[in-house]
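Okay, so here's just one chain, in structure tokens, the form predicted alone.
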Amino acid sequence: MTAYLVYTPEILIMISALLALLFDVLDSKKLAGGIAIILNLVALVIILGWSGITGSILSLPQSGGHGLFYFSLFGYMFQIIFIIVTVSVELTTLDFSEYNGIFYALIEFALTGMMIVAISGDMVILILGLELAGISTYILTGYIRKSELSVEAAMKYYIIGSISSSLTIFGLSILYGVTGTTSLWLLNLHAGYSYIPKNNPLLYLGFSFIIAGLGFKIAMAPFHMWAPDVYQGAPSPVSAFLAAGSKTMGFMAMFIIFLSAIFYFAPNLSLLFGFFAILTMTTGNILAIKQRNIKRMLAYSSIANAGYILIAFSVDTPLAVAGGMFQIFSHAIMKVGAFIVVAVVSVFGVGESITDYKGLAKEHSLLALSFAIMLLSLAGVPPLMGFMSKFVLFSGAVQAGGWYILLAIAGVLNSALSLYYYARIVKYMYIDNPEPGKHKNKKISMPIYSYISIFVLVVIIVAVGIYPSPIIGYFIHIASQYMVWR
């Protein structure tokens, strides 16, 4: 029985999504969020004594392999990303009577296969982790169903994580077939890929139909065009469920399978992946600036940010995939911030148009500068988070030198050049003056709830920025522990 303790977290989530099916059957919203909110917690206490951020109240899991499993600090690392994106959403929501019980289980279902992908260490549960996410979000899309922007969202990523689930079960099969092994850990961590001929052509076939795949998954370019369409008609929780939680799944995903692979077979899928790094982050910084909705918008600069997150799988170093899996816990942080503001403005008659957020500092000061320090920190303007964890990774490209230093010249230009676009709805919120009839929504009451979920993301952008030390030591430290054979 205790050998099941390992499995705990997991257990506490598939708990409360059960229970919130209860919970809408008994039509008691605030329950099944409520109880949701409190095992994802009890969740991630438990996880965070495992990664040794605090105390343990569980016995820790021996590092290692598990059959199908592989229990990692950096798979917790992760874990932790998920929940803290899923409590902020869900902690929104309770303010919204739109959201029941079915919602908060789909959503516990997704956390489940996200959680589930974090430790994987076999294709077979990698691909269930996944699909049991992709599903509950092709659902939750389309969740309010009356909006035919919903409707049309869920069925344009439908079909699009259907090609992506087809192209990288496709891949990992090629891979399975070459290696005669399904278990990743194994290939990663214990045999590596040293015995594997590397002039083998099928394996090349392979990595391209999972690059492919999971590239749809982060968003990355050119496998990026239905990322806007689906954040702009999904419900704005959802939207920042989307940025922040799936896209990280994805690049989990990506280091599961790609780490090792580009250390035994560089420079060639090394070039491979700084070419996509460079490709996504401008695709994504021009494509914003023209932008005239706002999650529209915020839809290319996460594609941006994947861009810059791709840098680590080219440079492969420690101290890159340190910066890597900063710029990844930076990004879930400010995304789902900013989408909840977008939400929450919602409430107060705020359109989606960039220009609705005329003059929004001086009807609702509190959302205006929460909302401008989530924006500054994605540009990457010191001293907040976005700009550590940028700094942390392009020192990553420039301390491997050669060519890698290019993906830094290159970081920096994209992020100077979002700041335009960042600075823009700044300019607006601060410096033009409210349209008639805007933000006067006074009818509804007050979204406390988001309001503190608001408040808890800009004091970690705040905190973090400026005391980076600690987390970047811990991400440095995850890195080097998980990157054995280098």
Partner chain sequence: MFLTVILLALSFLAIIFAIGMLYSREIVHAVIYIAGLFIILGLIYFMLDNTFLGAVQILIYGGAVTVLLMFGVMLTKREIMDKKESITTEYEYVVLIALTISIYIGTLFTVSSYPLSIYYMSMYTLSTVLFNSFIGAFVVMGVIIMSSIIGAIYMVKEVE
Contents of the next structure:
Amino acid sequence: MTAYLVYTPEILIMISALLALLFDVLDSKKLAGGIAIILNLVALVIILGWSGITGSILSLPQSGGHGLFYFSLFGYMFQIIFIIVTVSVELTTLDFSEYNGIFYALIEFALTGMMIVAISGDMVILILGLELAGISTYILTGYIRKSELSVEAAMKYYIIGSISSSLTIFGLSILYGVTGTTSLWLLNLHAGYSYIPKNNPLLYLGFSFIIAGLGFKIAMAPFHMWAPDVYQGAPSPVSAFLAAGSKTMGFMAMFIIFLSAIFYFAPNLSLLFGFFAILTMTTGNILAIKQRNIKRMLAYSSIANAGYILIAFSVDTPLAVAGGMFQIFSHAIMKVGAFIVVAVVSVFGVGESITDYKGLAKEHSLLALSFAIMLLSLAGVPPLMGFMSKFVLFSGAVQAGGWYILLAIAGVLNSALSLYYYARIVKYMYIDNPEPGKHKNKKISMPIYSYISIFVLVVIIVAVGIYPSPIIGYFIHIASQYMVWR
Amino acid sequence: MFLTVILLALSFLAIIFAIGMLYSREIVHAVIYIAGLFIILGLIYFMLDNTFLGAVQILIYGGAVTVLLMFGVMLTKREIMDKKESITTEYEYVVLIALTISIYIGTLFTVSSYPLSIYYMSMYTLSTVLFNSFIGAFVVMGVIIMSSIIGAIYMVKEVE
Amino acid sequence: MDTLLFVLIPVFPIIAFLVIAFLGNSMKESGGYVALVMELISFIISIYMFVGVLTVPSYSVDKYMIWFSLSHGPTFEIGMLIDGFTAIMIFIVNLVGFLVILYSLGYMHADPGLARYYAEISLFIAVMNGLVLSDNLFELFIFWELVGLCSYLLIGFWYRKPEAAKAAKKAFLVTRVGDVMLLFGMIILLYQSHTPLALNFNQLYSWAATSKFSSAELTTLTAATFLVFGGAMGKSAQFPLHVWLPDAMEGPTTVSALIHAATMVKAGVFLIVRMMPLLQYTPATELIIAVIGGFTAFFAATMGLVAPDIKRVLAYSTISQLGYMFLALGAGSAGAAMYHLMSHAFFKALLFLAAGSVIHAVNTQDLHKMGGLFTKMKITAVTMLIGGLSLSGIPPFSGFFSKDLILDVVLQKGLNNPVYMVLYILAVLTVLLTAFYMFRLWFLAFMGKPRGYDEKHVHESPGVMVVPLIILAIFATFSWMFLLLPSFSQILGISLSLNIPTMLIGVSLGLVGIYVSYMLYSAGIPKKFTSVVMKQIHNILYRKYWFDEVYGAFSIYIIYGFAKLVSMFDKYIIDGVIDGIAAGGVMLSSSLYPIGKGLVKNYVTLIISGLIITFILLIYVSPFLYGGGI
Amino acid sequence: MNEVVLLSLSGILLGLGLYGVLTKKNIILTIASIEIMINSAIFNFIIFSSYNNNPAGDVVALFFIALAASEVAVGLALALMMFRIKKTLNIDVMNSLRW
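I would like to compare: after the form predicted alone, may I see the structure of the form predicted in complex with the partner chain?
Now the full complex is given, and it begins with the chain already shown.
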């Protein structure tokens, strides 16, 4: 029985999904959301204990294989990110009337999928986790059924997502054919043996399909077209969940597949990831400049961030991987915060066009300040978190030397470029006057839960930016451990 | 040799059915072609002595999924009565896909040898593996089905 | 001296910032007093530091704590480096900061955004102090960016003016170019030096002093120092990144005095002063600095000759004087640059504040609409005259001594190197131009007859505005006496040795400049320029050498064009390629499908294209680069 | 030889499925085309499983069959929802979200 205690967080989250369904029947949405949040936080505390950040709560081995699953600090770290993102989104939705128990059930199902991806040690369970999160988010995207945009976004997301997952499964089938197993940690055990051919072209064929499939999840450049449409059409909290949670899950899956033993069999991926890194960040930043809709702009900025993170896959040294993880963490926090702010200001009658943000600081100074901090952090203005993570990541690339320095240069130039469109919104909020007729201040109750989550996220952004030492040390620790594993 | 001929014939038939689905003007016909395709794939599994998977393929794909698609067609009948699919060959896509597939098949041929032993897959072996190594995946599969059911029900519920 | 006390220097303005930012709307005017008191405390501590360092001239203490470290990589710390240069710079920043806040109490009176103004200016003073105190390049870079952000917000302070918002954007973008260069320089230095504490100044110095560089390493170091200078170029408005400073004059005059004359623009000079021990190993960078500095000094002065706006004249003058400082740095004398920085801070802040006083009275910045103010605003006129004389290098004002030192240094270097000789000649010519444009400004503003302002309302500014002027005038006149202190000279490594020929040339050219402007402008605006050549020159200078047009074209055609190009690429080329394949295969048939139509099939097409790219890179390209494969 | 024939068949089916997604106007047929794509992957698993003498592939195939079925259910639900709102199933009307 004690063997199943390792699944406590996942089980807790499953229970919260079922309870949310129950409370949906009882028609008490606040309770559904509240219980989901509390159970998530319990799971978070347990994982924090396991990951060695706080004292241990249940004494369990910190890492090890368990059939289909593989427990590591690496996975726990990502689980922490997933739970933070989900709890922030759920807190925000408590303030809105249109989200009921089904919403919480689906988002908890999606969270379960992400948690499963993070602890997967087998490609089958990894893809099942991806699909669980995927199917739940298809529905979540179309959650506002009355809205044409929402349903259209869901349909687009569904079609592109299913195509991508079928490509992933196809690639996995080829990998299975070559290696004879789907288990990653089994592959690790057998890494030195010759019966699994190294540099097999079929292996690369499989990788191509898997990269195309997972490239969809992380919105990598030629596979990115869905992201702006879906983020725009989806309800803002769901966009936050997609941009911060779903994308992080894609990166988790890529880390598991490409930075594990498979790299031993197929070492030639560096160039490919370098190419896609530069392509993705440039596409994202340049197209972001043109956008007039704030959610689309954030989507393109999210694409650009995927480009930065891909540098870690190309460089593949402990420092670069630590930087990549740090960037994933900071991007998740900043992006979920930004989308939550977009959701909250829509309550006050601010539209989605970026010109609607003119003069926001005059009416909602706290929201504007938080949004400005998030955007400046995304742009990489020191001493905020976004600067620190980019600095560690690019330092990793520079330290590796060789042509990787080009990646760092591309990254620095791109983030200099990106400051333009972020700073434009800061300028709109602080310097320009509101357009007449905008900002009809509807008399509504204060969205207090959203303020809590925004406040917490801003505190994380500023605190980590000012004192990044422990978190950088932790990421480097995890990365070196992970690299040893492989 | 005999097996090879039969497999070639079935493969050819499968491709014919797939193309038939792509080029049928009536949607109902297209769905029937798809059912045929699924059943032929099931037959190939039988030919490889993988009877259980063959049965599952025919039952779930040939039966359940096709019925589901049929329901989809029938529930949106108004549309189907109005319009028929216009069939044109869009050569740019043909070229693009042909390129992909030729790279795939070309790579297949560069690999010198595949393991050659065909074995009989009993249901017993399968269930042993399923309920020992893959029990976790089985549980996750259950969650996926539950979430998709909940989602589908939510989606088709009347908007109040 | 208790070094830890100096941590408080940036802390008090931060307190002021927080208090005003959160309580500002309810306290209105009294926010100014909060900022003033906090800044006064910082100022007193900085006097304590200044005096302390003067008593122990060789004082140099580096206090730090570890911030974060990258494994197998550098360790970053955060700390304070306190030595003579720090003390002088801190003293200047806080003196000017204090006086400007005092002045603002009168100048910004009853402005609607008052709370925002005091909050931002307190924040600026705090981060500027942090920048000066930094003991490593990384920390300095962080404050560098924050200073830039404050500048962006303060230039755009009067957001109702569209020019202000535009100017803010321009300043932001142009200095950004410099920042990127600085960041690159920093990264190169970081990985070249491998000091135990990353980029710590003292450790960089000892690293440079102890290691024997091969020629390849020297090339890298030259690149690094040049890129660092690139950062200084952006912040200190050196050619060709100078375009933002004149436009930045759209901000309040107090902001111009504090940020764009006395402190922030000096950050670049200060950075290079900090880098001097490295620069001596890279003569190529030194030469570039000298050439850019000398050229900028001359070039900006010529543009100052005709500017119609009182603040813009002063802005060009600032650029020109910063050029002098870089010229001195390029000639290898940090002391001369630092000393000119000091005296320039005093007289330029004085000039700006005096100009603010004038603007406050007549409500215009256009010199052509002023005139005859001498009788109405005597104190302003006299203090501005002192500033002008100091700027023009007329003895016994401090500007004379500092400028003379620079000319002397460059001349000494020029005796061995013809390039420096040319720069020396340019610098000497600049003295003439400087005196000319400065006195053109003064005569146009204070002499002649009133030209179209409301004479009844013009009167001397209130006491809070006049007192800072007088204090600054005293400093502008007598700050050369610091050089009489042996410890001060020892810190800067210079002395008050008077080189008679240089001095005579400087003074006489200055006097000539004043005389010419007296002839031309003392009675008002000259009717017209006599010859066609003069008119053409005037036209060219007036248009600022068409720099804005070139930059505008650049930003429109290159950057926007690039974005446009990429979107066109996305819309037409990618689709065009797809269609091209079709055409190559079968026929040139269908029209183009813009991806932007939002159709799923276009997205799927892109996915397939991406898949093919992946195939090609992974199966066909990568194996040849890394070995193995097919 | 057999395995190469069968693996090629799966590739061709994948391509035909993709072609269906690209050209079919009706969303239900698009979903059916995606089913063909997933089926080709499942087909691969079973072929490899048979030839590698390894039951894991069959089990994985079983999972993916179930997965595909639940995806179809969600897809059809979304299609019905869209039909309710837009009164058509034409995939090309989905263009209100764009650049």
